[in-house]
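Starting off, we have a lone chain in the form predicted on its own, written out as structure tokens.
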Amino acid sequence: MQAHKGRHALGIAASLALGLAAAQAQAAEKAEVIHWWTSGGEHAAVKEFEKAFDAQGGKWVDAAVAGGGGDSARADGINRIIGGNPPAAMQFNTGKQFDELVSNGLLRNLDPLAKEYGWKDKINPVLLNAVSQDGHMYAVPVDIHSNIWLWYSPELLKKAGVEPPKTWDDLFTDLDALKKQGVIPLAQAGSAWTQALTFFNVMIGEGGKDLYMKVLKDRDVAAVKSPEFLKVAQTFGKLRDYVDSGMQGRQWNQATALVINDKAGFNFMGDWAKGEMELQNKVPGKDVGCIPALGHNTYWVGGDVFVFPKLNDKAEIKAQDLLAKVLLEPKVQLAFNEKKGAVPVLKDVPSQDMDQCAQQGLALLKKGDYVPSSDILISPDMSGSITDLVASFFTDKSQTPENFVNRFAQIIGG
């Protein structure tokens, strides 16, 4: 009788548990977070996001979007918004692609929270900037990533018996020493957005960031139609002649994934790279080589943000401002920005633990040695027709430089 007393204690405990455990998961600030974090590495590294935001009484509900680029997931997240069902937040890349609805009022001004949590005073300026319109904030910043790296097999390299290049002239040696070794010189993939990181890429290494300011900031037609735009894109052009016949097709991680696992020399692609290498235990700077913009080291800032819709539901917008907080916080900040491959966006993290490619970005952004992504600079319109110009290019031979420059003058010119 002691002993069915007994399970019977235990059995209104175990039920007064499960009510609890219920009831705590029916208080939890659920919020449904639109992002295009889909390849291994990314969605390691948004895993942290979610811990962090769970362990502190969230509900992180995800709404991944496949696609690299982030425009099905763009296109997704505002057709919800604007059709009234908007996620509790939605990731943008650093710049102008949410400024209409900014400007449409759609958007949750963060004002008081920056004040809250005093991020004003701890996020880099540049993306504070970015993220403001008239002088307030509706966007939290979670990563800067520069775009512009180039990543080496140092094996293929040894093997093909050549060092790692320091000019662009050096690269093209390289890229013929790799061709002779029969492998593949340089892995790009078929993505248009990727086609065109390589060219701001080649824009900013051989151009240099004032003629690469002058074309997208200055909007200078000129600077287009100048004899060093001209040997821009034929360096960028002569790239065609290295790559293999599977790059269309191919996603960014897999092209990223030829040079890892030593099977391409070369790839030109953002640090969110490194996610990748770290997922298969390599070490960027060591198992895999990384340039900063070949010729002209130059730290491109651009990376990753969270806008927060306009919501009426009081506890959808508390899951909001907890997720907010959460994104920001200095440990969840190092612990993304590891897996990421990125830096983090406040000033006071410490980061002398991170890995040697990461240090080498710290350096240039500490000289100043940087420049602002295009979606910082220009409108996403203008942005689609330059990727659109230079993949059309790139992809088709028998397209001069002399022609792409005038096409590209054409669009910078309005």
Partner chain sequence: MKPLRLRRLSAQVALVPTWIIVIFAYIGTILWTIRISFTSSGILPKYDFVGFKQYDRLFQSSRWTISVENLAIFGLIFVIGCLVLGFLMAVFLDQRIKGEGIFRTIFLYPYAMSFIVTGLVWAWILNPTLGIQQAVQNWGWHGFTFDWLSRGDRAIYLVGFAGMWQSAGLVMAILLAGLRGVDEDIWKAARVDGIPPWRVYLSIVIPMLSSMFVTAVVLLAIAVVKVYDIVVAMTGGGPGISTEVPAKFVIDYLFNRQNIALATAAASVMFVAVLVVLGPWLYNQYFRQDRRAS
Given for the second form:
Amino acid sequence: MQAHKGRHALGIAASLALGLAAAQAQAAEKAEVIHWWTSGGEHAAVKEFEKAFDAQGGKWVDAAVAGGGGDSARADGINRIIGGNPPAAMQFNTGKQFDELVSNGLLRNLDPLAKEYGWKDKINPVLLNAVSQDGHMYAVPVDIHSNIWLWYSPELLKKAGVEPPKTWDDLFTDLDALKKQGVIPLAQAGSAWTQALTFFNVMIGEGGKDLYMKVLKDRDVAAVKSPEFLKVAQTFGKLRDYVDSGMQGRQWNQATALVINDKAGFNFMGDWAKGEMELQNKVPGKDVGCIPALGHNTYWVGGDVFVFPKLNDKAEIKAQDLLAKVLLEPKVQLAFNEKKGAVPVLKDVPSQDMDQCAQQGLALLKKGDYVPSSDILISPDMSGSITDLVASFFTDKSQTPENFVNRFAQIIGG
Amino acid sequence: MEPSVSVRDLRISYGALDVIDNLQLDITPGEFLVLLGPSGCGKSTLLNAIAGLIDISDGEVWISGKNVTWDEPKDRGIGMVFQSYALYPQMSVEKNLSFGLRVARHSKKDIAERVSRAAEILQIEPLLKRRPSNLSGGQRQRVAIGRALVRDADVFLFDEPLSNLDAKLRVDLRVEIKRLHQRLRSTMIYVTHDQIEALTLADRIAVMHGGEIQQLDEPLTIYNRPCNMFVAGFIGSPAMNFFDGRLVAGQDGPIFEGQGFATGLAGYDGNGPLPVNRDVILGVRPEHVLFDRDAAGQPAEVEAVVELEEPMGADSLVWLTYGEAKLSVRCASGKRYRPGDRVPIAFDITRASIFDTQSEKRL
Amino acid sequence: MTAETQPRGRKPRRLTASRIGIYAFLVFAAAFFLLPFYVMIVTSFKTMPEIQQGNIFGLPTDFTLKPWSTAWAHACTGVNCEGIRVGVLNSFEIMIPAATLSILLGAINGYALSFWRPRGGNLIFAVLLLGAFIPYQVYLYPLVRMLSKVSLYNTLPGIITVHVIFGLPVMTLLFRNYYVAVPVDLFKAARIDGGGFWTIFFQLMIPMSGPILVVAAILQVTGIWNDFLFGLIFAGRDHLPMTVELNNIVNTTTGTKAYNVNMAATILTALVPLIVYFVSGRWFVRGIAAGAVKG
Amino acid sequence: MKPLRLRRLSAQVALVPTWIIVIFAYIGTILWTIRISFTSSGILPKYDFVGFKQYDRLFQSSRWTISVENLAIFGLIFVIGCLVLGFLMAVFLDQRIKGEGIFRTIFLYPYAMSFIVTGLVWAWILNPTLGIQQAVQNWGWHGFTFDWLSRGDRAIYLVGFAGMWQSAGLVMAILLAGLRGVDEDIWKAARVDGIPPWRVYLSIVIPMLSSMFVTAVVLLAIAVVKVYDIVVAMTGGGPGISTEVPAKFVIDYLFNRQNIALATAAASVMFVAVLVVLGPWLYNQYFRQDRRAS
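Mind sharing the form predicted together with the partner chain? What's above is the form predicted on its own.
Below: every chain and molecule of the assembly, starting with the one above.
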């Protein structure tokens, strides 16, 4: 925290020097923000928010909580909200994670701000829908993430004498070739949520958009019992043969780094992996190849939002207002998402500066080849159960795809 | 006759410290020998050495004509009873008795016979199924003795077996041990610091002090003719009265000159003719101080002052001061004495002891 | 029996196979117990390239102190890169008042329960006894809510309160068992001399509680220092104890894993209880025996 | 002198903080937890009543099943490992050993360290890429693999093993104290009876130490039920969810999965299980009068 205070003191001094009124400087609007952006690329991205917010007279108090794909941060934040000591703003994933906070009236209704700044027209409708309940807006989306990308090392593929895959069969051919080369074919992280990501890649890429929607949105047990879904389970099961024993204890960014540094051939990961690439001065789409949902190229619309808990202190509410406004400023959106590796949530943001992967994503988005993220479709609870099932299946080769399907059906049906 | 137990040139040392040095001891078959002495005198060490429970530094141990110096305890033909009973707490009495036999793979029949015999001798048949924790102290000690009995040992070793019992039980069990010895006629070595036990049980007593056997003799000899001042002072309660003085020549032989009194020594049962002009100590047991009426008219009658009286029923103990000296007297109960009474006293020289001041040995 | 085998004097001591076996086992066991500590230390003095070569048991060839300074002052937990030193201070801030309070409360309880037999004493005792064994998970959620209600959640007093609450069973048992062994005549004598509840406690009981106070202090200091669960849930971001900070440092997603820094931080975290252990020696063992809540 | 009742009053007053803690922090929380487990609460407590729905779900949840299985495996390895190793160490230390103090210090020091530290150290040693496996391969045995930490079916064994490393010294310390308390005369009596030492340990000493063993088992069992830290530090529940344990299940559902009803149901199950197992022991140990008397 020391560093932040120092920088802020400088900021005040600067504004004084610029001849601004002392009163204005004193009204530095302090806002504590809970988030879980702690990896290198993410950290760089969130700094953009902080910079912009502080420049407009706010004071960003960083409350990053590492670990667990946001589990720890959410737990911390929710406890504080329930406990009556809420932060000014708090990160969630787009979706149902904060529904219950809304229905218990713990979050601010952002309709007045939305009206003032015209957000309802500017924000991507999928996301707008996801942050609204009964037509009221309760969160500010800040990025669009697609979780289901397959990253690969073109150099290693070339060495192995194979092409980037177009189908899942291609992929297994490539993986076999890489295995022969003695490199890690598939870099996978140990945490359960990364394995769930890999599964959704297979589910959408191999099974297709309709199967995905039928299963997750309609909770159609018959769809789970269909041969298509069994194929998904089999394909996912086959991937177990291509991971290395270093998987356990590896974080997602370490897995991605293996591909970036040409130590491993493939890695399933969200587009935030691009942040790691930028940190190492690698160009996504060129130095590291990207494929959205191999098989049926599909974009996954998810992302991050900020919610603003109800507060009593007037100054803090003002800080919330300022922060919400800053988060959705086009300039800030662009700068943040570039570093974050995501796509801005605003429709009218120019896209020509974006990397190839993001362009590819935007194209799919325009075409309508997208699905809402699983977080939007199912409750955290069910999502957790699926993650558990996927992870236990993925790490235990003795489990059969048939068994997996049955248990999946139980979760969806129950 | 070949000794049952023979300890030769025994030395036991811990580091540089000799606990026992060059000790000799022969015990005849069927003898009841008591090792008596204050705590730390080495009596238990000696017993443990005989049992083979501690390593000796030098010397030999023979049991029943066999050199067992390096033998394991179980091979020495001994049975042992411990102060803390040392019963195996989780086993029934029967198991306790038979455990050693079972480990040694005796036949079932043999075990049953031995156990029932021991149980019969000690009258513990009704207790056989009980656990030690459900027994009284006396019963426990009986079982402990039984465990030694079933071993059919030539020699029984007792390590202060009665000192954890209360006074009454102690007397009862003492008698029983004596009976047991009379019935079995085996050699028994018995360690105690209780002189009554020693005097009542022993065929011979070995009084130990500082790792040495001070005197090895029959109980009455030890009591009446203690070989040195340590033995004299250790045996007897209350302790023997001692008077510093000097032997001088008198008309009818040597005379003891004490502080403020003198007494002739006619009838003294000494080891030889008494020397003269030597500093000695006169020792007289309380019951050998002639007192009041008994003393009247005796030579060397002096007057002492009563300090207090302790009536004990059968007799009374009277504490007197005589000049600087204090002495105790055992007398028949009947007459009461008050502090300050002046009474005549004299000594029964025939049963007194005279010790050389220098060597503390009895003359 | 010939003259030369005539046994005499000390039985010749052979270094028997069983003797060798005993020492072999002990040495082997000692090696097993020391191995992790050895690995921690050597790893903490290695450079990352050396570690990557995979000689986990080798001595450092390229000796460096940098992991230690990094672990102390620069290691990152999330975006904060201030090292483990923040946690050290937090741990002390939590441990000292929590240990003191729980020991004091435990002593009062033990004293009151064993000598004064207050009404409901048996109930208190039974609940605390059971409380010592029940998994903490049962209490957690309501406690979070209760502390939030009184604005103690995620505060220093809050985490201290939690430690006092959950230290109470063992402390009460410890002191109760100790005071039960004190002759009740002593207490009666003090009553006859006119001592009241507090007078007897402070002037008679506390001065004669030296040994048990030491044991209690050892138990509480190491116990609170080593706590992870309560620190994680109740301490709040600004007061995370060292164990939580350590886990955050090791599991942070920033950059690649610096095993040498992790191990240095691990040693630093283990240092306080280890010092307590080595200094207290036999007392520590007594503490274990006493903490075993024997009847 | 004040009347007795008044003096008793100050004892009652002194116990007020404890009463508050007992009523609120212990009894109150337990009741509250049980109450919530019968509701449909999500992030926030809701006070409806849904019967045993959460329990139903709990026992159908594979993660809970895995957690309970893991607890059993961990518990077996941990308790039996600690008992066997601790007993052996205590017995061997009891053989008039040179350097006993040093050995004892070495065997017990891990117990001073937290489960977090234990977990992190062993995770590093057993690291499938840079740990023992690599070291042995570097020594020339290239085919050597030891990657249990990354194998879903094996990782939990290693967690149990690491736990044993931490706590075996505890058993050693308890049993050594017990062995030292064995009457020297028992040993002498056994020698006179000609019973070999191993037989003395087996038939006499172990039964004599049974209460020490029970104490040790209870202490270890408590650690088993509460096991959380070591899993978090060593595997984080992974690979996948193969090393999840009930305590972690509760924490995760309480604070991450936003289903406090299910979490409290799981906690209640743990509570009941502990109560069923420990209740009789506690009663025996503390409240049965005849036992105290003897």
